[in-house]
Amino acid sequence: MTIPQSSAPATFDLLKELTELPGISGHEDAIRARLVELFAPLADDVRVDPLGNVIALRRGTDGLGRRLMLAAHMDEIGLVVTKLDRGFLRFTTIGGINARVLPSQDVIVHGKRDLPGIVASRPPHVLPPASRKENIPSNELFVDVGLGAAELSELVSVGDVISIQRETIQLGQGKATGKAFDNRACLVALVLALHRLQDVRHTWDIYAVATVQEEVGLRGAVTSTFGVAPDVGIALDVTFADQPGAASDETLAWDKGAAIALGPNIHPNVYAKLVDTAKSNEIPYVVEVLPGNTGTDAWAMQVTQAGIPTGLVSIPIRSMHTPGETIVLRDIERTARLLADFAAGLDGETLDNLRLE
């Protein structure tokens, strides 16, 4: 099946827009508002559930109400203010940020108004000689926004979040780098897949879901999957691409298409249908063996209610959970094709074919 592509935004332009928006776990307002706007012309209904997940529905043509859920999390890792300290801000992390990447990072403090700042530390000249070659722990870092203590206390409070400020830029050979590719890259794939489906009749109802709070416990996937109650669920996330210093058995080649996961978190017949879809439509892919908890929304989706036949499609990126994540743009587009072709290929016999004997 060849699906024509309706007018869709350029992949890099959309990636740049979404990754440069703030959306730290539990504080996804800005990215959520933009996703509602992007989903609205591509769906029959768009709503935001009580936890903050964005749920867009494209109704199928068979009228039987079979449901496919495609879920990608919208939140990103970040920082939160814990103390105002003589004109500087002390902080802790939200999600899995390694303190080694923080010194000298540009940030935005989201107080009463957004304040540009920088993650700073004591200069090495004043450190004890034994400490000069060690990584600086996060409790010795602080954010400097250039204001005095009195003015800072009027604009910033304990509990305000801090996002990394990073421009998304293009690299050579169709690559890009920036922050929050985990998991805004998959949101781009989801939007592009919905654009492709504008020109196609699909029998199943398709729920495109942007989940919240994945980075702090898969919470949005738990509630949205329960609310949608899909017959089949596909989680979308990123995975580790091969790079220097990374073990070959823990990484995947990039620029080879989407990674289709296989393991106990994955329904074997959903995996088989994803692979068959890729082969039938000449979409490049790689297989990712995950022998336990995938650490993705698929882990929550699989065990919702009586159990959901679940798959996982991932995009390989380098330098995950740093401000310099890197991706091959073609892999986003290949993922979008796989999702659209998979959704369009579901029919009245799919559920029977998915049953385990």
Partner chain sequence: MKELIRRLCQVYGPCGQEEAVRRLITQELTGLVDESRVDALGNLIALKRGTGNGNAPAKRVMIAAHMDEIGVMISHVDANGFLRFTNVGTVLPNTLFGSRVLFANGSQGTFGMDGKPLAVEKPEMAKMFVDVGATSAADSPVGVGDVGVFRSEFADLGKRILAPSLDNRIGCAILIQALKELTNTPNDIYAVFTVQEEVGLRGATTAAFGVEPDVALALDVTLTGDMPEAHTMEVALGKGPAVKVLDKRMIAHPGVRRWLINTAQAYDIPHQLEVLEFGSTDAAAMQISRAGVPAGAISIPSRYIHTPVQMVDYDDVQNSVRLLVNALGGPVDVTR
Second form
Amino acid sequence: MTIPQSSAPATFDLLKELTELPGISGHEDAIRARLVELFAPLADDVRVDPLGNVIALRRGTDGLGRRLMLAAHMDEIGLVVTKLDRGFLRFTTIGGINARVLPSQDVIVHGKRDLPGIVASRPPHVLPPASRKENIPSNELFVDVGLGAAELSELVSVGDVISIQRETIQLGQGKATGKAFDNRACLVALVLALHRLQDVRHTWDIYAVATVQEEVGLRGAVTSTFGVAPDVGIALDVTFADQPGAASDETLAWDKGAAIALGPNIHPNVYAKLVDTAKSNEIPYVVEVLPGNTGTDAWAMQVTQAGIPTGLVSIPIRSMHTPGETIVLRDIERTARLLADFAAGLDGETLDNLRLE
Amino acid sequence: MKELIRRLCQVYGPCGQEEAVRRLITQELTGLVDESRVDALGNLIALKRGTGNGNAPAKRVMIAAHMDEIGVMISHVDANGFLRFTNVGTVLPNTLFGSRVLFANGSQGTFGMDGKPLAVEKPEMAKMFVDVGATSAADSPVGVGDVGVFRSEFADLGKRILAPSLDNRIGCAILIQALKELTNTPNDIYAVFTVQEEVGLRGATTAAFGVEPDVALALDVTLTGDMPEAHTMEVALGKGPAVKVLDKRMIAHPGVRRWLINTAQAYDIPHQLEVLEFGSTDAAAMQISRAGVPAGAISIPSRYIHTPVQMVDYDDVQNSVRLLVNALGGPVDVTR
Amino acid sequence: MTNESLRSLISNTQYPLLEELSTARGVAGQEGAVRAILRQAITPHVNSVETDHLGNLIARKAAQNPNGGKPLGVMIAAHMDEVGGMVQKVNDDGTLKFRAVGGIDARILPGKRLIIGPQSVPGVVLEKPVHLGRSNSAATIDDLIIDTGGASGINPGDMITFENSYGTVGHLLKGKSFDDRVGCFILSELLKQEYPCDLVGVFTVQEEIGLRGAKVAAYSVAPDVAFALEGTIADDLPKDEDISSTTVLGKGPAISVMDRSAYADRRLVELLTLTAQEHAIPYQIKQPGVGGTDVGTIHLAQEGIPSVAVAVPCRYIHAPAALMNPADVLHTIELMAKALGRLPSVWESQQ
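What's the form predicted together with the partner chain like, now that we've got the form predicted on its own?
Entire complex below, previous chain first.
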């Protein structure tokens, strides 16, 4: 009798589950716990490092210990309480949140218990006409959890984080919308890739890493890459999809597969091998030109220890850093295939081929 | 302890030239630590060995307080003896008029500006100069590359203290005082007096790499929100040491935060929580050293940071010492 | 460096390696051509040459006649990359949208010639004729378009550089990318000599986008002491105001006491200034607080590495053509060679 392997979950179901969990930078406990559960049956070892990165290891078949690191960050942007003010909460942002989307947004305040709330601002009717034409300054926004001042101070203290509340749903033509697609969509791809690798022989050790604190400065990638010390590192993140109102040269087509990045942050031969993998396995992809700081974990990864040959694979999404991010589900699946096939294609000659002339 | 604070605040020590501060601290540490060394960047790394905790080896706990202070570096001496300068660390141009600077060789000076300075709302440093009383380039007692630090008289106001460079000589004083009071500890305490914090946490970066701590704490000052029309911030003078939740460059490890809060509660030490929207501390560098270090900070509420006259509350200072001594005196548990 | 070899270098008015280096094209991440030139130039003079994963070229040269004990490890860095651009998109009409790689000043670009891609296709930056209306705002890279006349063989990601302009202007050398090909040239010359310390010459990558090559090279080399060699800003045009020129052409190597990236090790600054005074080599202190060099990441590597930057003053460094004084180049070589010769004994006496 063969032992049935765990079958891969449906892409949308996994995306919905992972994106609806809270995990503000530095406070990733809930999403981390679920990722440890998801990685455990797919890996030989799962550990959590001092900063809270989840590091899952699938051992390769040749026992030589060559290491591929696939990293996607688990944290999301959010808010944090700075002051309790006459029954309302003053807050500041954690990560680059687009303040224009905040007024009237549903949130959850993570106090002694989770409290649903809403971002409050003054009614436009009472404001002078000129100020109605400007964005609401963030110092005029509050969070209202509908409690009295005394009760609020029992339950909430300065430093408690606030996450965006948004259900993930399907749209037409295989698309979905919700919050935290940046970067849970890539964690979905990572989990799907690990499922795929159960059926494929791979000679390299594969470290699937879910990093923390990317949105506040790539901090989890700095330390996890130091700890893993991979021979090759691939960062996974989202990028900008074409959308009305955005300049076409700032964005990429979606529904064309993963974006493989090219630029000084990327080792040319890692790029070439990713493209080669996509071509020979007939996986669609697009090329993303990033002439400097990629703003992803790849930027930190590359300059860790004595330098890591680094690649970057991205999934295009619309309306990044808003609660209305949208994605083509098929792009997640294509990304998973690309990662699994890339990992399986690493062999004894890969390191030699990475050497620069 | 006020005498120690007074002496520390008077010593010349801009970023990169912390030698005199290091000498004073080295003297103060005599007999308090088991060994000490100075690393390549000039960090003073002192070790007080712990007894271990039962069978477990002693945890390596690194406490960083930076020795350096901000200042101005002369960049050009003009023909009439006026000195153009650049900032060493974050210097606030509005605070310069009426300030006094002291150079390494004892020369002193004050600031002026092209045109009509007092009519200018936001002075530009490029239009300002230091006047050291020279009449020509030839008789200027200081030259390109020399650094001036801000100086004012130390004043004991009773409950509160006025002094220059409380950022961060107050952190140094608290760390020294804690080592004096800490008689017994299960932990290996690495008291690190760092350099070049004000120009980018540079000393803490290399010191943490060298020490490889299990847990790290920074001792530094923080802003307050307790003045008229201040920026929204819940930290106030006199309400105790502030346990850092986050700042611009780091989010404190939840386990470290809990360890400090539990200690404060167990010993009935007043304390507050700090969410800082500007700036950061050595903890940010220690946290991302090597494969990562659980890190946090004890912040001393301070008004008028980065000006020549800074203010702290003496109760806050003493309570910071108590918090540190009691936190370090027992087993350190920073599990999430 | 012996006086004899220095004299022969000065008497030679041609610097073929410097010309070759200035002409070579290499923005951050695409330094291969510069690396190939340097590898060939230095291999005969060193014990080993290797390339790391970011593309840093690392040359090692063992100490000759060390004082005894383990020789002092000295790293000297010079960066290979230049500022430039990268093709972002090939428009349907064959024109190109592009992005800067490193700190390029967009205001200088309209109407300039640029060289694109591995086949060195020439192009020009479009600018609206002034007859059709003057633009009051400064150009930004976003607004600019390169026209190659629809040349084929250009792809997104291709590098964009200024065109070669190597030559002389009066007594000055002219060329693109003196920042930091002049540092590479000086380091190559230094590697020809013998020193009482273990010398590791590192030709670094990706300086212009954040000192990234030097960061990893310093980590793996882990020297006791480090120097960076640079081409730096000279702002020595006539001015109404009596303000700093940052550096001045012809006044010798510029020593960085402090810039935006690092605070120099005071002992090394003193080594350089005393050496210069003893040998009557001109030198200047660069205006503090301006710019940054590979020292910014080198001095923070591992447990910290005492470091200093020494630079040749150059006018117009982030523009198509820079100017520098050949005497400054030669004096920088001489100062570094003399300083390296006495460094181990000075350093030991200071420990």
